[in-house]
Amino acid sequence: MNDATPVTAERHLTSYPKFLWRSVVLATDGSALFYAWMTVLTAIALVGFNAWCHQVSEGMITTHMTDHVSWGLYIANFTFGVGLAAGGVMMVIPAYLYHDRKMHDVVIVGELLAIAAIVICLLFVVADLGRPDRFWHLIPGIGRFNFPMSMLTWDVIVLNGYLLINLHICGYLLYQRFLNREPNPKWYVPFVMLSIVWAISIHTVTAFLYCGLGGRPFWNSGLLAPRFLASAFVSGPAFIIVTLYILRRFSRIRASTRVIETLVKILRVTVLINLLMFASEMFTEFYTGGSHASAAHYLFFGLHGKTALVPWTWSSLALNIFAAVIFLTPRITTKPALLIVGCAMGFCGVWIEKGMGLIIPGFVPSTLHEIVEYTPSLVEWKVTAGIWAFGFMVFTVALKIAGRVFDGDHRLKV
């Protein structure tokens, strides 16, 4: 028994480099569907990082942000993937509070694409940082923060927590797979418990950063954070359920249709609440009257001539209804063809509501009653096509190798 330990170590030990060695192999190989896919996302990168790197040489000039409106398509980008990491965790809940065993076979598609989603925000900021060089100011041990006053500090704090969570997860349960080896779940669980918690956290956190800016009295909500996390419950799943079908055309991985039934029921009640949340703030907004919801004003109808947002809130909202309706329709959601149609509409539905939506209508009008209005230059989208489709890259490649490790191909053998 004592001379066998030693060579169980030894060949755990060697085993961590063959992991990463055939995961590497893993994501690079595939059929020419998968080359094609990634040479179009590998292509809009390089649009973006070529944006990008014109953006840090001239200037934030280049963008359509001003002292006005300082926050613009890179921050409502940021603040929708925040709600899509946490609604990944939407997959977690019923797996492992109410014991779910058939969501436990495709819960690792919701902590990968949480992974994914911190990865986009976290590119977000650093575009709308400007100057990159200044990025290790958000790094916990190594910038400076004001700790803990600062809502910005404990943003930072949550979301990188959240991305080390659910990467040791994710890492641990594929390794052990690999290892064709039962995990231990002491390894593992509480960290799945604690990333339930963690995820409302990042997002209540963000929408407190937003709320607790005195001066801008469109984001001043009790309403915010709950606004925010069922958003999240709506685009996560939403997301979900299409990447599900895609998996079950293209890969071996086979969600059963129970798992995608749970979520049609998570969708049926998030979409709800979403939509009575947003019902409430504007019946305040509007009934009540007053200076304060002039931002409210410009939203829906504009102000004084300045109509920039009012096609997206309208659209906005039509695609929330009929998405609504989709969902609380049986033999509509019994179909994939029109339930997939219903998850694009509330995913982009909640995209817009989260992004011009919200965080545009912060600033205008401005605290000295200005109306300057803003609309993203071609830099600007251009930066955030390449940070998506940089973020498609990383889910892509990270469910081609869960999906292969979890079929039990390449398994190593020690």
Second form
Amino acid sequence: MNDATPVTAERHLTSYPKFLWRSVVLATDGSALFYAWMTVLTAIALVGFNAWCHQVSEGMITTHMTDHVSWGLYIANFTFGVGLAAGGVMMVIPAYLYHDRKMHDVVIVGELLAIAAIVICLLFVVADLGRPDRFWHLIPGIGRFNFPMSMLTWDVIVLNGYLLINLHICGYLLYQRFLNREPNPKWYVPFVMLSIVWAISIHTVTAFLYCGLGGRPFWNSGLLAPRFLASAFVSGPAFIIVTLYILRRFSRIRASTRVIETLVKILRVTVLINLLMFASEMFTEFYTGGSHASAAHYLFFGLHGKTALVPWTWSSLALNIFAAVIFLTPRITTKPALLIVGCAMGFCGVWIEKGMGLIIPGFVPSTLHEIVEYTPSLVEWKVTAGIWAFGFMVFTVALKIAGRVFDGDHRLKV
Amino acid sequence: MTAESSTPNGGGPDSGPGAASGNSATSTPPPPGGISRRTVVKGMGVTLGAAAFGIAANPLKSFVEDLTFDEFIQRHYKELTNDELTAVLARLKTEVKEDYGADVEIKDHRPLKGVKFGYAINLSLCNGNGKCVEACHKENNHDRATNQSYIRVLEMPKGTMDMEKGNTTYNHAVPLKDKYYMPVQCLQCDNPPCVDVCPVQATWKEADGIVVVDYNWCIGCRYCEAACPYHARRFNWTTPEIPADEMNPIQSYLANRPRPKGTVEKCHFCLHKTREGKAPACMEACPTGARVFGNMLDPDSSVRWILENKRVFVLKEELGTQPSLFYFFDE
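Given the form predicted alone, state the structure of the form predicted in complex with the partner chain.
Time for the whole complex; same chain goes first.
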């Protein structure tokens, strides 16, 4: 890991393309299992892409959204994805702020997760656009960017910014390892610090999209952004724990048990904070009553015989509570199977809570108090599965490259 | 899809990096040892992946064919020069002819000086007959299949203002004795949340108070639909269907021309009529005289007289949206 010779600008011109090329080769090399996994993901992604093509050419009538429930599964997944991206920061904070060496060894998993999750988010936004061909209207300088009034423009900035910051950090670290050089902290530590603040901002701004709307009482709460963060810090670490176990099994990236313990410690706190804030909101809704509480009423018990969301709501609550119980079990890290079940429950619980449990009740009942229910169409499910599959492809390939780089397989031969 | 799933080992990773590795099998000299079997398999996988991608993208063809280059690069309404606007209007006219087979006139109506439109609805007179809903549907070239309209009428029990008690889907002879009827359409707020949230400024408030949409600039994110507290906005979930002989040929760019699929629309106080000094279609159609429309800046207008002499109210006043559409009761 010695700096043998300083790398000049000219050398970067040849070594950087080599790095990219070697990365491509490594990313497409693997075991039969890897090829099977990627083939399945490609197939799902293509089914989703095909469904989206139908949606664009026939119109969004192919979805089950209506003028009453004008956002559905796409925006629900977008919201959840932002949380997942922000959740990766729960590895970065222990690694860089608390100098946890063990966490430091695998922190790149969190940063790569952020990249994959942001890719998912951006795709969900595109999938939700009625006119994706007019996407350029959103580009500052070319289109008409309604900044700072529209929270959506803030979201465009923070999401793309977060993507770039994490691409820089990961790209820089991997490239330096490729060159057999010790990364220079000057070139990445400030960006890591920025990424911590930025992670908070992406989910805060995303919450502001909804909570700033006075006409939607269910969203119009000051607790929304903190709730978003708490749930993100459940779904993010839960996903990472499962990933680390999978990587232990199938790759040479080995997270020490201390890393898992640290993440579980985080989960034990965030899962309870999330439940507490949820309880606080529900108390306010139900104790106050009146039409302000009708969306919450619809969620838990249905309204005027319309009960489409009731099963979702109760399963989300049950999943979150069971996850909390599992995380709080003493010495849970010695029972990996149970921990993984808990992580899956927490992840799914938050997915419902931030998705069907948050976006849809904002629209039911509508602003004129009409009750129009929503269940996603087949096209919406296909597109959603396709985008997730693509996100998993990005994550898999990124982890693969990173793993080989840290192994020393992926080095510039001098 | 079938091609993809039938390959045992070679399912392409995404076609970006894969495409390059496919090339390596054929053109770039490989590292010592010649072309490996693995490289060949990768190349095959990528080729199949790319083919499957092409098949998956097939439905996009019709969309791309329908989208003309001029339409794609058209700038925002406010940025168009006079010549560009003339060209756009001519193009739209041709498009309506091609798509609907109707000959129409599309103009560009600008706000009149010294005019701020206001609307007052007398809930003591309105009897819920729905003529306004129907007139709006025809005047504004709404989709026939969904029977779209910018107006919804709530049937409310007497003795409450709680919209939760209202019903928009009543289907019986009107009026019922114990009910009153409240038509709701865009209130043309002075502080419109829908305008604030639009990420691309595709919707804005004009000098005469009307909130308009540039249907050729809207990206269809529907944030405005989420932001509106009055359910005033509509999205074109598909291309509106209007028979040529039912098409209202008197049209305007920001008003009732057929809207493209995937964009948001809303009530514009019939600006193609009102900016020419005429009444909006909903008022013309109302048989009860419940609707009073006019220039709030004109001290002699009837709407002004109502604002000064009746106890008017607006919907959801607590939200601070400052609507230009008022309600009042006579008795």
